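First, one chain by itself: the form predicted alone, in structure tokens.
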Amino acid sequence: MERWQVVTVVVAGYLLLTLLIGLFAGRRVSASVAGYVAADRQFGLLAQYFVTGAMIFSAFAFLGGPGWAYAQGAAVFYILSYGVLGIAPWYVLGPKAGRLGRRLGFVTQAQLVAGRFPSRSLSLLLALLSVAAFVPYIMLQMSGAGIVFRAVTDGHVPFWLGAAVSYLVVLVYVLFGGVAAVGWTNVFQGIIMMSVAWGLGLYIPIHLYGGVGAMFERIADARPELLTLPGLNAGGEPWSWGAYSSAILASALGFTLWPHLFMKSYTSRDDDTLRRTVILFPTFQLFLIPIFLVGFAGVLYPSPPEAPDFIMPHMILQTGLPALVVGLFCAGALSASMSTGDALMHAAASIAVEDGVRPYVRLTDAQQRLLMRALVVVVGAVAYYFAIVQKQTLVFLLLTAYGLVDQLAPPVYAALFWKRATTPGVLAGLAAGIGADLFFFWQRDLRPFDLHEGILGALANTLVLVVVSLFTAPQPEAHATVYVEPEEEAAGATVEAVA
């Protein structure tokens, strides 16, 4: 049997390993919009610790990472920078939100933030936009997959073929299972993800250059501009202090505003649950480290690879490793792309459902699952199009969707700590915030500064809604007390429902 086929041999494995603990998972919770949504919010610290984990390290870590440190450079240490910054709100921020989704109800995030600011408009408005932001991060996640299926098949399985075969496991578990498969096969691909990382990053620059000191030390010899910061950009050139910085802010910001992040805070069985999470986060984001060294590795390597995003498969293949571990290598590949891309496709789904639709029509419970289930099916096609056809780097998609993710900031953090927000001023806010998004996203030379664009837009929306909110009525001080107040203090105050 050639090597490409026992990779192939494994991978399936792998696949219908993941498919029956997804199947099975699901098989546990009820068969409610909460169970399918909210996983009946009994999600202990073993889940919500994998589940936050492999959620947010993706095919963008798994394969964009060691991409950016191979061409790059430093500019790489950004992802480390922002993560660590990132997750620390969320020690406020998710035991709030999860409280406030036990006592009210809610599954997602414009739930939350449409029950503080009553509108219809402002809860259809929340759900294109995390839609909109979720489908260049799905597609990233399959063009991850499909570029994992072709560099270590030699080719055998197409980039389409990969991608769709990974996917549609995903598709099979979160139509079933609902977040609860996406919770338990995180469990499983959190695993596998962090066992091949440290295993292949420690052994590939011992392997080629005798250590992970000796190679650093041949970079700055013959490649010193890639071990100095800020780095490179995506062109080559060195990276503007004011990109580097502001790309880190702007992933940073958004870092745990992604809706399908925010989601999670309602399936934890409690606050302390969701507070040990942030502490041990830290610990889950070390897998970074020697996935990077990875892509250094490859920086002196005489063969290059077919695109920065190939190093790692191409670095493995180059190596003389074992078919078996080739083929864990793309396991694990798999699991850091399918942990993300199932709880996006759920979200996007769930989000589509809950806050674009159900304001305006009344549905049951099982009609609520079954246009669930629905979307899902077609926010993969649509993603699985694009990623087809798209030539972005994976780390440039991702930076793009932060740009939209910023835009949720400004209307959460004003419905959980500033009573004398409004409606009128979070609708403007955010159409303020959108538009400069996506009005320096195409004109990127404009940028004062050379700043991201979600940074831009995140500063419009936030001086529209404060001044907005500032010039129109505040809202009955009983109603913005349930949600910004502590609990105890917030008892017995009522709830307006959304307009």
The other form holds:
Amino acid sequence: MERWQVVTVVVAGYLLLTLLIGLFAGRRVSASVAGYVAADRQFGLLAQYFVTGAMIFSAFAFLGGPGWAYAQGAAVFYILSYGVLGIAPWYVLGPKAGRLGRRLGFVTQAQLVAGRFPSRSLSLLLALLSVAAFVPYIMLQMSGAGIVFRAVTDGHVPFWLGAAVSYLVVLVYVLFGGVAAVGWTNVFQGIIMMSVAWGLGLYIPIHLYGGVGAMFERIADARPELLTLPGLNAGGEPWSWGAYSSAILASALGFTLWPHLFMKSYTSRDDDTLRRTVILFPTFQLFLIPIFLVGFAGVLYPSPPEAPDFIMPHMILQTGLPALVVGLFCAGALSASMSTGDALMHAAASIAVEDGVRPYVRLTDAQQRLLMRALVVVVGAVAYYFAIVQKQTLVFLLLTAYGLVDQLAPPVYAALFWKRATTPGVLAGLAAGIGADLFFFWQRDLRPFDLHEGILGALANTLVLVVVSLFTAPQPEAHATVYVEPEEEAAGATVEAVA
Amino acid sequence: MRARTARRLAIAFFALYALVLTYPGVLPFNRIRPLVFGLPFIMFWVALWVALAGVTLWLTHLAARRERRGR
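Switch from the form predicted alone, shown above, to the form predicted together with its partner chain and output its structure.
So here's everything in the complex, that chain up top.
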């Protein structure tokens, strides 16, 4: 058997196993909206850790990360920097949102925000914003799957087919298993991707250069500009400090506000599970180091890949590893892509129904689940179409989506921490934030200090939110307290009951 | 340590984290040599802060849990 055939067999085995895990997990939760979207709020530490970690580490980290290290050098350290900074607020935010969800029955982020700021247009606006940010992110995952298949089978499985096959598997288990399938497949996928990353990341530099230190010594002599910040931009010119620093801040700000991650506060069994997930998260983050090493190993390698995003499979094929290992790498990369893609497709459909449709149309529980499943297919198809025609690098796609997600920060923080915020303030702030984000996205030359458009949008968003809130009538004290001080309010209720 | 103090220290830590990993606070550490564990110094520097962040979060959690148990 030729190598690409062995690889294909290994990958087929992996896909089959993933499918079975997903289908089996899905059978164990109740047939209800809370079951489909929040797994009956029953995830323990193991599931929650991998749901969070594997969902965040996507094809973006697995292929885009090495691609940036290879072509843009130290610029890639922004990815290593922002993760823990981004997740730290989740230690407070996650349990608070989870508690409110359990008490008031929320399963999405927009329900929380629109619960505090009652407005159907706000709910619809948040749903549209979330889905708009998801599409480039799902495209990125599908491209990742297509890239891997094409590279390791020497083109025998073309880009469109590789992306289609892996996402059909995702589609099936998300349709039938909901978030429980997403969770338990992520445990499996997370373990595979971490083992593959550490194994290959250390093996390749040792195999090619005799060690990690020896590799960097040689890069330092030949291409020192790649090893100091802020690295290079996509055009090979030095990147700007403003862009590097604000890429970290924009990504950290939006990190926990990704609606699909935020929703996972509702899947967790209790507060402590969420907190421990945050504490363990840096262990997941450090797995970027071996991933970057593979990209750096390509810098002085004589034959270049066809595009920077192909560097990871390129290096693996060039070092003459056995077909079985190549197949496992392929499974790892697909895991990275699929474990994020599944959560995104599931969340996009859940959000569209819960926040976009349900405030306007009365639906039974069964109708809602049917509509969610239909929308999983629609979102998948749309993203697949764009993934086939787009030409941007993976990291660029994600940075663009982050600009939109950053605009969720002011409404969510206001809902949970600022009693004086009002509905008109939040609506006006969102409009200003989205407007500024899109304006600076299209007019890149007008951005002050080359700052990321998401940060500029979030500044406008916050400013307008505060000013308009202060000029409009405050909310009733009791209503705001439920959201801002859930502990005190609950404690007060107990005291009254006792008295 | 009381949970409130621990939380404040954690917030201060993350402010420092943002400061020493972005412009201009990162400038003094933006160098290739000495290599540490084979990594360029700046890469080690970023990884070090990620690891420290994990320790900080863990200590904060311990303090909060002890206080909850104590009550």
